[in-house]
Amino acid sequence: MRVAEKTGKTVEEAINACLDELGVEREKAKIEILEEPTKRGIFGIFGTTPAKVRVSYEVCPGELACDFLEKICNAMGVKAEISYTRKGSNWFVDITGEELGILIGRRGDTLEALQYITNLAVSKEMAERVRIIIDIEGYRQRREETLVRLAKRLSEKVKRTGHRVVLEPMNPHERRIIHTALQDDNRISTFSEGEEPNRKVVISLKRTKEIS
């Protein structure tokens, strides 16, 4: 929550000063009048006590993320529509438009970096930690489907040859997709090896003890 307290000759002046500082529209803010302006001295000839107000604004993580991403897109000269939805404790941001490959990068590397810095930027403004998940033109869904098919195909190869398969380096999210896709196969074992950012998933046959 963002809070501002200001004084002014009038209540309205103090409120407007708070709204300007917070950068929020009046209808979205909670306004508390702490002190009304009052005249001091006989007939008010010695001046007045200024009005004092407190304005608070409940920050929306989705809006913060969209504003941050809009600035990045504008700086890059990328035209895009940015929207958000909330599911449980997660905030999902969807970016749509034309020629957005520059925001996705090779195998989603740029997308992951974009998501990381957006989470950092939003967290600075929030009292508690939130999770922002960004997708661009449905890339994440398509990538997940591709990885699941890859996992199934390579697991069959491992069963056929008996030799383990080491996949290319992947980020934690993509490695989790591989592990999840094969977790119910009682003949296959998966694990990760190596150090970030070159950590890889290994698909191998389960040992006899693991199967039994």
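Positions refer to the first chain, counted from 1. The structure displayed is predicted, hence computed values, not measured ones. Definition used throughout: the rigid core is the maximal C-alpha set that superposes within 1.5 Å between two forms. First, how it differs from the form predicted together with its partner chain.
- After superposition on the rigid core, the Cα atom of Thr10 is displaced by 2 Å or more between the two forms.
- Comparing the forms between the two forms, the C-alpha position of Arg143 differs by less than 2 angstroms, with the core used for superposition.
- His179: CA moves less than 2 Å between the two forms after rigid-core fitting.
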Second form
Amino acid sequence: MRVAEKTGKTVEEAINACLDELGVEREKAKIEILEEPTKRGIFGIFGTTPAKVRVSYEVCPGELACDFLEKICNAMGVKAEISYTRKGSNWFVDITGEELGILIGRRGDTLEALQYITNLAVSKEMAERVRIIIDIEGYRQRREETLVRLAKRLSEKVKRTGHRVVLEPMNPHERRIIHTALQDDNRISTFSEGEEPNRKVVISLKRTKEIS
Amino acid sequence: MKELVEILAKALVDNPEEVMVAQSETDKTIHLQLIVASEDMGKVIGKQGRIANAIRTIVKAAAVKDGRRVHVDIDQ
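Same protein, the form predicted together with its partner chain this time rather than the form predicted alone?
Once more the chain from above appears, this time first in line as the rest of the complex follows.
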């Protein structure tokens, strides 16, 4: 929620000052009159008290995220369409356009950085915690499919050779995709080792006594 | 590049009016110095520099087009 409090000679003037500061339309705002102006003095000059109002409005995390990312894209000289959808307390922001590779980065590094900063920037404006998940040109979906395929292929190799396989370092989200992809395989166990940001998933055979 | 760092920093700090970015450049490298209020240092650096690194990642992505290296320093 964003709030502004202002005083003015009239209630109307104070409200307009608040709306200006917040940059919001009157229909979307909640207006409370804290103090009516009084004119007690001679000719209304002496001893007057001004009007005091509080104007507030609920900001939408999705809109905040889109506005923020639009500014970033402009500053980076990237043309993109940005939209959002809501699922519970998760806000999914979708960025589409041409040549968005630089927004994704190597293995999604830049995308992760954008998502992290956007979450911080939006959370700062909100009373409760929200989660923003950004996808660019369907990258996350494609990456997930790639990781699931990789996990299945490597698990077959582990079963064939009996040797464990250590994957390249991944972020928590990507590691979870690998764990989840193999959790129902009763001959395979997966775990992570190493410290962030070099934490890696290991795929190995389950020891025989664990299988039963 | 300077504008980008300003947008990122201003969205994170409590005192956006105190955010300043100084830019100096050579043929191959752009140096950006981000200055924020001392109480906002944590907001742009983060635990183990996580926020600072995210800012650097985004700024580097923007510099890829120019084919130049970018260096971001943070000061109070």
